[in-house]
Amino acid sequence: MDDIEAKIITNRNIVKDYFLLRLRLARPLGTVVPGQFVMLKIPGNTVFLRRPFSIYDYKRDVMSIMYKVKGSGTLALSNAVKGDSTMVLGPLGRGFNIYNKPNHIVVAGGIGIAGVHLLIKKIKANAHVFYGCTDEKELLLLNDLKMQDKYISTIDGSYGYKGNVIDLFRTRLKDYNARDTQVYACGPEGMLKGLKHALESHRAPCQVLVEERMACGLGLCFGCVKKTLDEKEPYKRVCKEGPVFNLWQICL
């Protein structure tokens, strides 16, 4: 883990409020595990606290972050331009464990695709991806992913299955044997709750990347705790013990 100076290469608006930020780092991050994140200083002087972002992509000294404008921090970041300087602290947290299984299912909703992008690239042809978004336009977020098995749901029905991604996932779950399957997921808490319910009778192993507000990203402030089933230490820090957790060990 290092605090590294970086300069913006591009900060491109993909669709609606979604942006893809590419940064050139002063030195490499080192080994990055899919699911890990960085704490990014927002360029300029208007936002004091750093913001956490999943590592969308990384190669040598270039790192990418996909984000959605939701508040003052991401709004300020969306106005940053090529050449602006910033600082990147990372890689942070615990990422996904990739097990040797015939079937790797990835479930993502909306900006959740940013948290599993590196994972999908790593498992490549073995990835069965279920992605849910609002409408057909948001499928631009998948443009650089090459997958053999891709199942899409849109809330408005403009592409693929009409409805949410968990309902779509339920229609295909019977095709996968729990013993041969590993599930990975990233999305809003409501989606993760639905996924847990969908898998209750199937009981396939599942790892989820939990989204949570963070202040320090280092586990010092205990501002991002998640309740788990651990009787001795039920509250785990998302930035330290996570952001990836066993679905069957967290309280949703």
The other form holds:
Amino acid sequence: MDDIEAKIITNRNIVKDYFLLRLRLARPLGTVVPGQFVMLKIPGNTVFLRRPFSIYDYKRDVMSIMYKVKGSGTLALSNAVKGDSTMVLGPLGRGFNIYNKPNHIVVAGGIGIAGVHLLIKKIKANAHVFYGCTDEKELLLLNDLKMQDKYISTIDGSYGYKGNVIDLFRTRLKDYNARDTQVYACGPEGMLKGLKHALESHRAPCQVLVEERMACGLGLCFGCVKKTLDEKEPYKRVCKEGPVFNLWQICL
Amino acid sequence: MADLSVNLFHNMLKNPVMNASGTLGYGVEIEPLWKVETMGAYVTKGLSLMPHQGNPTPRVWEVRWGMINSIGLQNIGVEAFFRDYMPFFEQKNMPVIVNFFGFTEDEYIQCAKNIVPHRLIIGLEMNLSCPNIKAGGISFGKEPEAVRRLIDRVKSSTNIPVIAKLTPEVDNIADIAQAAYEGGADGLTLINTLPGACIDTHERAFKIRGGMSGPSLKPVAIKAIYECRKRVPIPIIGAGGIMDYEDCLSFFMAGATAIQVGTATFVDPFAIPKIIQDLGDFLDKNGWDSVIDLIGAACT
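Following the display of the form predicted on its own, present the structure of the form predicted together with the partner chain.
Then the entire complex follows, led off by the chain already shown.
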């Protein structure tokens, strides 16, 4: 882990409010595990704290993140241009554990794809991806990803299954034996709740990448916590013990 | 090389820079980036007699040039701290200030009793901004008489020097400092976060209510240090909005013997080592022999 100077190579609007930011780092990051994140200084001087982003892709000295404009931090980031300087603190947190299983199912919703992109790249030949988004246009977010099977849902039905990704996932779940399966997920809290419900009787192991507002990203401030079933210390730091948690151990 | 060391309660600290309580975890988390013994002393996360689970999220929110936190004092309890983390500081021979709190007077007393004197524990920093649940939730630190009595009771239950960390949300902070001194406090930490809140106008609801920190706090801290220094003869540890070494200079010149850096670490994780380095460079460049010469330099 290190705090590294970086310069923007591109900051491209993919579709609607979604952007892909590519950075050239002054030094390479350490070993990156899919699901880990960085704390990024927002170029300019309007944003005070750094912001956490999943590492979308990484090779040698080029790292990228995919983000959706949601608030003042991401809005300011969307205005950054080629050549702007920034700082990248990372890689941070505990990423996904990739077990040797016949079936790897990845469930993602909306910008949640940013958190599992590197994971899918790593397990591509075995990845069964369920992706839910608003409409056909947002499929641009899947970009160049290669995977074994791809199941798409759109809320407006303009592509694939009409409805949410969990309903689509339910229609396929019986094809997978719980013992031979590992599920990975990233998406809005509602999606994770639905996933937990869908897997209630199936009980496949499932790792989820969660999101929370952060200040330090290093486990110093206890600002970003997720409530778990641990009775002794229920609130675990998303930046330190997470951002990947066992679905069966967190409160949703 | 200018001398950065300061004497605090008969302990020589190699420099006057510490972290503010709760902004450097349990001390171990920063180690991948820099060694905790870079600082003069480490201040623990606020500890209580029993473990405390803290508040639900959101716990942090950015405001213009600062942030509001509502962590709710999550901590593993004083006993677990000594079992799990004290060996780390022993191995480094690192001075520690233990920050602690309670929700009743008796909790403060019991917590102080449970902190066994140790060669590396140079002080107990009392967080006086906690709500007193037996007095309708008003914080301990707002009434001079309550401060005097509580500190007096804590002092009779420990031999470790006691530092009162005061809230700025009071009528006259020098009156509170005076009460802390009369109660027997060995030092003061000035100031804690300033209570604040922000509203989500779209949702017509509070986003967060908690303690505000960051550079906007600095003038409040400087005024408090200056006024308390005139009133009481005990050392002051300054805190509140320090972002760089230039901010530190103001704190020393207002009368602080040492300083604490908090929120700056979230903006730049190397803020503390940079401040220590820059402070030494500044003294060298400007012909100061020792940081001690700066203390109170603006207070004539």
